[in-house]
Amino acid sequence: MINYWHSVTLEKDNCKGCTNCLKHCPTKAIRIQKGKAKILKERCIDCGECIRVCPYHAKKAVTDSFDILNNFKYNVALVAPTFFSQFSIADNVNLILTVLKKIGFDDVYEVACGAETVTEKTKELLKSGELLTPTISSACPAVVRLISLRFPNLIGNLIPLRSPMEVAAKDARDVAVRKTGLKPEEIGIIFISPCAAKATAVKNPVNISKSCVDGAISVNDAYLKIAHQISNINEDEIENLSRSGKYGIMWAVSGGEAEATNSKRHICVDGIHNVIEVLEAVEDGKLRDIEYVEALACTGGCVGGPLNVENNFVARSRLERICRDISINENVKSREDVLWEKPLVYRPVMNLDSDISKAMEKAMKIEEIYESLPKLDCGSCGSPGCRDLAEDIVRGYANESDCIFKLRERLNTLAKEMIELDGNYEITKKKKNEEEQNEGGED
């Protein structure tokens, strides 16, 4: 079993155990035990599902302070596109760059300009017709994640390239090294990140020995830290820093990503719940006719990031707004340094047992344990299904009484035995009252 850093974590203190975050995660990676959640690690993919959905904020993305720009002798901040699309003024893009310099970052670099390379390549690749069809995006690390954890078979569907964050971190790191002669280490490449699956990404990539990006601050507290001083900017302060294209910026919601690869048989989706669904139509040949799947795990891509401030229709309407006035940049071309370092590998998660006699008869003993249960998949046992719950008692995870409506047989069983007992006692001591009285009238 691969184990994985997550940015996902619980805050138990705020959990009511509400089954919200149970019956929303895709991967049946949460569970309900002693009145709080339990989020079990190699199933969770860090799509953030489960942080938009608890009313409790008991779920949080781990993600760095501003205090790591200390361990740098120079920081050049990573900015998503999505991050421009926070502000009312988000046109302005070089005002916002700009006011991240203020705040402590020596450079900045759009990731945008990453997405551009990525781009030229996916065009090239598709063109190439090596690839399997449909071809699944693999810019949204919630989403690759999931197919090496659920849809095995679609590995080898996914477009073998590296993220546009790890791309632009690895040009932002080159073009620093160039301007100050300082050593790659001495430099930290912070990414500005709209969601906890990139934040994991960074701690833990999976088609790469180790990321480019040395931390990961989450929108909401790079937003807060300079929303209030984009007013103090004069506008002879404003440094023209703006490299990416029109192309690179809209990747940043649903859509955006088909539309630059020009592919002329495509589908976009977005929602992590509508990703699976495309995904098991891919699966099972239904969507032969299409060249390219854009999957994003967000709802409208990654303006809907849970760490995003905004509502993700305003952001979207916002980065729109912007790429009026900016024209597609012509002069990116395609690298061989974008593919993957390695394969993507199958996360099995019904791993039973070392020992394949033993797994198998554990497999077994789940059937038998599920042709038993209700099956209405009510959640109330603690457990997202009866088929997870089998498997959770297999595991030593739950009890069989964990589900009510066995509690309920169980109790009307006993309810029935104490009743019968009950009889019997009666019974028992009417017949020795007069077994007593006989005794006596014989005296």
Second form
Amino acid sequence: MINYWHSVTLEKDNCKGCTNCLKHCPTKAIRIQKGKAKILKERCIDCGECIRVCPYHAKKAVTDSFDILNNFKYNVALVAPTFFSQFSIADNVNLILTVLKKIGFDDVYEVACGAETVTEKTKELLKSGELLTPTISSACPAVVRLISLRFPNLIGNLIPLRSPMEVAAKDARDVAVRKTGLKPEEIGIIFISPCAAKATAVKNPVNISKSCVDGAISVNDAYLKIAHQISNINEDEIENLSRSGKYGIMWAVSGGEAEATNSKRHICVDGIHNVIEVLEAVEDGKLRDIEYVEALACTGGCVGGPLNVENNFVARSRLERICRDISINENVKSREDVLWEKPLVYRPVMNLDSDISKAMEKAMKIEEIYESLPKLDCGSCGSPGCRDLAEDIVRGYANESDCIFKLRERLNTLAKEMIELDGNYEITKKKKNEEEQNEGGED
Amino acid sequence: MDNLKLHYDVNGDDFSVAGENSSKVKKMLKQLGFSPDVIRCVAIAMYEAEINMVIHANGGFIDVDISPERVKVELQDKGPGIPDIEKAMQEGYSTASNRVRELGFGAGMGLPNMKKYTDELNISTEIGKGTLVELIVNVK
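Following the display of the form predicted on its own, present the structure of the form predicted together with its partner chain.
Shown next: the complete complex, the earlier chain at its head.
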């Protein structure tokens, strides 16, 4: 069975049924029904656009609470560079990591180290010439999901590598087992997530059978805990915990990954709608001169994640500041255990029918209905645009009268008919009266 | 059952929208459930042909005819015609102006790519009158 678990969910009570999320969803996965938004689970890629645009905070990402730490004997915080960038004291990475050890974690491990391992394998694969070009980065889980739904021809272009989070999680567990002598399952590897897509990748991964990460706490939740504790730390308590190098840190921002992998002809695209535009171009064979495509769903890269607290431009500048003080990690090894376990599967969720002939009939019907709609794409019907409404009608999820303009037209016709009927009634009444009078006159 | 037919007018003055119709057809084929392979072939061949229409022939119109067995795309323009088709079929051969080349086109891959990605490529052209390009991709 296909697992449709998603981090992105609707807080029904907060939803006003406005069209903000409806309009922004890149995979048209939202409808408004009975005054509330509804997420079409099979289409959602957890990009978090709806979380960002909802003015009523009705869209949220389900993440784990700190209670999850109680499930394990020993907990390691898996910290992405994005997390450092949330603090004005970002350059004091060791302080932030030390505080994490004061709020319930036994140890910390940086995702940046995983990113450096992925970088090495990426370089090796690009050099091998075995990959389809342009090769597309698979670091962003929302982009990977997008490709599995909408770009079947680009599945082969994705570099078949695990995300830095997964690679770091595996290494973090190995380190913890060595340090503590505990069994691997007694150790909790808890990721502090800037986005819904990574929270989903933990619970419902696509290219590995089971994630090495045991839980995902949002940056937002962890930020508050850290903020409360940070002033209680003395200078001499700060441990020397940070291991990441420049390249690993910069993976959190747009352009960082491409620079680390040192590909000569690359494109760095960020923001899900921009990503779609570039993927369309790759699909049309327009980017034959490009070797590598770094594609990140959030504007600015992971620092633009919807679960962060800081503005992505500020966050970027802070990471650049961190990098001024650290060097590049040399001697990172390329490893085989960072490859995917299973290939990505195309999930044709946009198909009209499993039978092409039937799908064609439906497509013709859609065109016909679409021609009769006002083409204002207002969203009042609950579908993102007029064409989507036509599609929903043919799929059997909506009615023509869901369109308020169509409804108004019908009401107008009905009203006219009523007036006519009423007029007819008056005339007949008058005639009847006259006839009665005439009849009376004859008496 | 009737074939699914689509008609598009291609504006020859506006380069910014060139390729828009290939995108629409690509989207439609995905919705219809054609295999990724067929979609790729049609998308690339039609894109090349549509761009050619704008670069060389000042636009025209496109008729797409879809059946479960094959996708046929006809592109009709009122451009200058192709003087030497054999030459135009050679990779790297192009008559594109420098201005067009500066935009990254005119690499001389247009017709060769159309040939490569289709099962049938028929071109009828008349100097000074225009060109009709017919692309057929069969469903295997």
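Because the structure is a prediction, the values reported are computed rather than measured. Here the rigid core means the biggest group of C-alpha atoms that line up within 1.5 Å when the two forms are laid on top of each other. Positions refer to the first chain, counted from 1.
> My question is whether L69 is one of the residues whose C-alpha shifts by 2 Å or more between the two forms, given a fit on the rigid core.
No, shifts by less than 2 Å.
> With both forms fitted on the core, give yes or no for whether the Cα of K203 moves by 2 angstroms or more between the two forms.
False for K203: its C-alpha shift is below 2 Å.
> Core-aligned, does I366 move its Cα 2 Å or more between the two forms?
Yes: I366 shifts by at least 2 Å between the two forms.
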